[in-house]
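In the form predicted on its own, a lone chain appears below as structure tokens.
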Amino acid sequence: MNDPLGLVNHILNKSFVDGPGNRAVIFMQGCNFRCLYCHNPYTIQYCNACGLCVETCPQHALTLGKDKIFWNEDICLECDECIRTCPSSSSPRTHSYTPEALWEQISHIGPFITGVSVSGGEPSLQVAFLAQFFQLVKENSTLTTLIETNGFAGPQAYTAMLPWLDMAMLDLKCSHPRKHEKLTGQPLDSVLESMRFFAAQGKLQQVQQVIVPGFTDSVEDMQRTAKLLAGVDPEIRLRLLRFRPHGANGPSAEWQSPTDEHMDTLVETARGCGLKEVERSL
């Protein structure tokens, strides 16, 4: 049986914000959410090799093969003209890896990092690949493993990787069911099931929530979120991320960022609802 292939958008060799310590971050291609404020829309859809981007690439770094766009990254300037051309705002600048090949990309920086985080896109769409990759990480190093997930796939999606997964960071987009569906295009129930599952396994590293105007920025919104999490475990770490319009598309590019004062108010609101570890981004 052939090893599963993983479709990777890009790899960041060093990050201090995607889990504890200094971590390599692997961004997978493909997502099952359509968040209104998504800052990485080029990771949502899969390239369907329509070929439209080939003609618009100023460096001629793209060529059309059979059912695939080939990307010459040696001459690519990453000007994003291909993404702007794509009707789905997808990116042809991806790599397909076997688990072994991806580990080879990471292993040489192993001595300089503390762990490997997989983000996206949405990692749960490529579980079979990630289970084998995480197994290689754990069998060949002391690095910790983490996924950053929206949780929508439900607990059953993570079972295959669980023996080699140290931590999960869950993005709780919104704790109000109707608002969650409006914001992401998907219902909330399975997200909460995944959160409880990771907490019960002792693998929930933190929950994070973007403070988005009209969806998660009111005191009432934060009370709902904090009471929900505290009801599972008051020790759950909650990190509030300030929405920023830079990089957002569509109407969300005109939304306002919450002020420092309002972010501080929401932190205190969450603590007042029983959560012991609440912090916010700058």
Given for the second form:
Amino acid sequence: MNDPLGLVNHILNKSFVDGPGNRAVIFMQGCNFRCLYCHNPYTIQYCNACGLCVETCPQHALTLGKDKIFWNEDICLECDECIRTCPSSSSPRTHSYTPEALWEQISHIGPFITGVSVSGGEPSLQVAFLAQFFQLVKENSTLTTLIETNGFAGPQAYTAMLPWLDMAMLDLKCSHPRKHEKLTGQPLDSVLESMRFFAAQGKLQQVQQVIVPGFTDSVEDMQRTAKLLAGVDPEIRLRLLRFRPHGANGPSAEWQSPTDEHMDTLVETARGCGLKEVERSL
Amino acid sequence: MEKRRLPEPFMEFEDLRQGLTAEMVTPFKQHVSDLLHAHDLIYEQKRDALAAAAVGSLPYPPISAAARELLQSGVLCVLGEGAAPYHPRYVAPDYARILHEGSPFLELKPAQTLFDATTSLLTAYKYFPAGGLPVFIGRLDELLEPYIDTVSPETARQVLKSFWLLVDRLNPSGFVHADLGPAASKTGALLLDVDRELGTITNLTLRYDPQHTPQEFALQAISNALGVTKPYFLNHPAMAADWGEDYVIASCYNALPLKGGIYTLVRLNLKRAAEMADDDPERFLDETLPEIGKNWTEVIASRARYIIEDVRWFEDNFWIEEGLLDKHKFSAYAGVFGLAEAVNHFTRTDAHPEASYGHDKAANRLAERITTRIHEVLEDNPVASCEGTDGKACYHAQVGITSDLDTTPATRVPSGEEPELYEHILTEAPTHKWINGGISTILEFDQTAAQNPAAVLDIIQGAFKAGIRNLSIGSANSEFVRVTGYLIRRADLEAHKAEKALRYSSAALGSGVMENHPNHLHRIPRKV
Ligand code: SF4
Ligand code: SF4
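Having looked at the form predicted on its own, could you now put up the form predicted together with the partner chain?
Shown next: the complete complex, the earlier chain at its head.
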């Protein structure tokens, strides 16, 4: 059987905000949510090689092959004209890796990091690839593995990688079923199942939530979220991330960022509902 | 209004053999008079500058014509020591002995309590026998831990806070240096705590050993470093492999044997040296450096001899008589700076302007070859008086002074030109390999680091695995800036610009460096 290929949007060699310690982060291409405030819509779809972006590239860094786009990274200016052009929420600037090739790349920076996080997009769309990649990481190093996921794929999606997975960071977009569906385009149920599943495995490193006006920013919203989590386990760590309109798309670019005071109020609210560890981004 | 030129703290005379000559008497008097009248120097600073001027008026200890030429052309320099050295540049007294046995000369009894111990230390600092300032004030956690439980925990904190305040107020300089670690201790944690609270510029090093420094202590030190730009993180296993356990870090980041000293620091300006070899790096490595090496070590030997035989520094000296310092543990620094410019001199061409240190494999490789070659040259030119380092001059990376206009400190990539973080570390790490007498790489982080100090620890550990010996960790928006090796507060920089007198003599020095190298305020912070 051939190794599955992973489609990667980009790799960060260092991150202080994607799990414990300093981590490499691999952003996978493709997502099963359509969040209203998505900051990276070009990670949502796989490229279908329509070729539209090729013409717009000022550097002639893109060429259309038989059924794929070739991207000349060396001359690319990262001007993003291609992703603005793409009608399909995709990007021609992705890389395919075998699990070995990806590990080979990450292993070089191994001495500087504590672990590897996979994010996206939504990494659970490429679980077969990730299971093999994580296995390589665990068999060849002391690095820890972490998946940052929206949980929608449901518990069964994660079972193959479980032996090689140290931690999961679950992105709970919203704890209200109807609002969740409005915000992401998908129902909430399987997200919660995944969260319970990771918690039961002792692998739920953190739940995080973006504080978005109208969806997650009211005290009632936070009480519901915090009670839900505390009901699973009061030890679950909750991190609140402030919505930022900069880089958001469509109408959400007009939404307001919550203030420091309001973020602090929500942290207190969550603590008041029994969660022991609640923090927020700057 | 035109900015008034501050008198230089000491004077160099044209002819090194003669020192002050009849023709120079008038300018010399003018220099002395300028010092007396300087408004932005306080009394102590004037007094020190006057003493330096007096020493500067003497002839240099005898050296060959070739060595003299290198000194006069600035390829070599003795960095503010003055022509005739009358004391070692740095010493590292065995303060533990004073605490355990007392000191007859200082009329101190063995310390019984934390009060006794801190009082004895402050007394000893006052009599520090080198350089006008106690550039090494002890491995403080080790020294004070035996006394920490002689008082209540609240009192212990109060005593350490007063002690730390006095260390700064009585010895106001960024070159005053204390060591901590590798083990954690109550004293170590308390000192980090009061250091953060007081915000003084006394220098600190944590001798970090992943095997023996508990994570919690290391994280406390990192949080401090992100706030107040200290302590330094020293790769203790790498240092101990060369020095054994009994070494200390003094002044900026200078390593020397405990109970030992450093007679002199003679600097080699690598940029100037490189220019002597035209465009030929092989000639530089094979001919220029070995040639310079002979004169370099000759100058070192002659200065050490002057201290030992002319001034007879070791005689009638209570530090020696009481066993607080040991003549056999003394050495001298052969310091280098301007490696970046030396490398770029050979690798950067009109066709390849980007082929520079930090950004080009061949350039980085040349940097490694140069630092290795200098090690060999120092091995080939023994200096008998450097007993503390096996009869060879101790290899040191020097951080630079105000007048170094066109050179980068030590072996660093120039501020503002730093490559990506890991690349930066991997560029400078090979240059740390042989330089065990003091060297450091500076990393500045953005504010997200404060929320995740463990991530900074990962990078420190990675850097140490890569061979880095010492790291200065800081955050880009801190009030405390690592100028070159010592710290300066931004507020002092402003005050110096406004020609106000400053308590810290090192701040005046630092301000000069900053005026000439504003890039030190524009290091590339690591966004994460
Ligand atoms: S970002 Fe896209 S459009 Fe811009 S240069 Fe690169 S490939 Fe071309
Ligand atoms: S990136 Fe988008 S525009 Fe470019 S070829 Fe793929 S689908 Fe078409």
